[in-house]
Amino acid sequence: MTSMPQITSLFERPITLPDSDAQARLARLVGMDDKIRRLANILSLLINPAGLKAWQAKHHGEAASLLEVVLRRPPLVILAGDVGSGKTELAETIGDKVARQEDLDITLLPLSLSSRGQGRVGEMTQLVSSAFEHAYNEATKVKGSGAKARGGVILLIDEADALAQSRESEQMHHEDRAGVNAFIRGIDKLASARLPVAVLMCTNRLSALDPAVRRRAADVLVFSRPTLEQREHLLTLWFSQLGFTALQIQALAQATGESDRTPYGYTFSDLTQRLLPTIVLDAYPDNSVTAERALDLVRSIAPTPPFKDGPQAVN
């Protein structure tokens, strides 16, 4: 008989925002605006619908039953895009920017990758349906009994096609199978339930996902690797404090997108995880950064292959 798992082995480090942290890593996100007031309103009316009340009895109170149909959608936002493209770093913090906006505390659980088992008979089952059921009973305690909230809740899952990939596959195993069910039934609870509670999905391979779950999803937000005037934006940021003229900037960004060495640019995270570091590294611990220093870094760095996935369903 499997028995239930201990809820600090289900999730990493629950963090409660707004998070003083989780504000700066947000602000770093760079080029991102769209996507994070997309995502922080989407958030927003799914842990406190009574904002969203509140606008329809001003501006259009006579549109109720269309409040319904917003409000009647499923809890599931998907991130979806390349490697390093910053969709895992927004789902970790946008929830700090909800907390704020709506005045509340909300609870973030990201699943442990550890989580996912070790292939025993009804172990993925028991890990989906305990961590929906923990997420489901805190986000009960943070209801309220009126319109708003006392608080919300924010279940992220990363590599989210790890734990629902599609049951269309021939090679599927049926524990997998039954995985992916407890999945969206854990999805469907949420949903019924009208809870102050949303579901956060990263993957790197969007056709992965079980249709079912895909068709669940509120939104899906697609990431790809940054434009030029995106990238030029955030060298800027970083190279004007060390005196690098407008025409110095723009060489160093078009010198990070694709060349005729490779059909790609770099990714978010090539620039502030390699590029940045490296630029710094090499000058320490007795020179300056020099521009010229720092474009013959530029062209020695490869930026990150794309993660290859077929066709997208979704768009």
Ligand SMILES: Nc1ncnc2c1ncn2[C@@H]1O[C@H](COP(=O)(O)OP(=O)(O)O)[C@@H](O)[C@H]1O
Given for the second form:
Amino acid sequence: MTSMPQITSLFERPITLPDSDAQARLARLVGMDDKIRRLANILSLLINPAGLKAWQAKHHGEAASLLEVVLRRPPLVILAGDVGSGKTELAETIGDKVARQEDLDITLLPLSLSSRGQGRVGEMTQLVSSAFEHAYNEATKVKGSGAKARGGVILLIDEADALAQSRESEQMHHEDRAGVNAFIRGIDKLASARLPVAVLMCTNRLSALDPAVRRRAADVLVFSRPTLEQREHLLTLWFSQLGFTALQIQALAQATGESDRTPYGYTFSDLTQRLLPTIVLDAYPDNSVTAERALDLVRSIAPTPPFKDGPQAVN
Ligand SMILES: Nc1ncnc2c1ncn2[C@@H]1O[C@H](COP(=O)(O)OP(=O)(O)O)[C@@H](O)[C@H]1O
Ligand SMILES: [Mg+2]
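Switch from the form predicted on its own to the form predicted together with the ligand and give that structure.
Now the complete complex, all chains and molecules, led by this one.
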């Protein structure tokens, strides 16, 4: 077994929340109000149970036993669904809201498994184990002696498709299976220690989620492509300031949806990372952006195909 990696080399960029950049990114997410509230509340509960106890004392003074069940949630929330639908964006920024709401500092430890752990045998397992160990140590430091923690920790395991696969799957690689087991061990250890820590796992593979992992999730949030209304909302934010009319924006919202050509529409990231830059760079440096040209460009950009989330995707 190799020695434990340093915290700075293991996690891409540990950040401390609240943080104004995270706050602004969270505020830019469209159509996520329900998810934001739900996730912020679960994380608050896991990181600062004292807050819920204070709420109970204030509103339901007689019902102390009610909370025991709620407080015993497993420290894991899964964000699952289509590519480019805002899982990473939400996971990286939600801690800002929690930190402000609960008035404590939160350390976000982000680990992406897509680019990591593909190499030597045992590497992914080692990464997962080390990530949990770091999260455990960080959370122990801020636990404090009183009822209220001095801070909290969010461990983000992003692009965790390999860990989402079922252990029962025949085709599952031995190394992936060991990774899933390390993940489960990590969750269980955090749960029994009752530390101010929560784990967020992001995956594109909802249907392949390992039952043992799913059972340990306090909640599973499912992400999908933007609806017509959400596309219109986003396009309005961008293009009304360029003088597009409501009708022109509606036409763009329609054209970025499903069509005879494709049975699926644009993802959020197709809109933000492909369409908007294409429209702007097409006009630069000599022309202004026009609605007619924008509509032409939409027709030239095909939506990203949905992530194949079935048994056929197992390799
Ligand atoms: N609900 C949303 N509203 C606005 N922009 C979004 C939304 N969801 C995603 N995006 C944009 O799409 C990009 C990709 O999102 P990301 O969180 O990386 O997707 P995922 O992790 O689900 O594949 C982000 O940079 C973000 O700007
Ligand atoms: Mg992502």
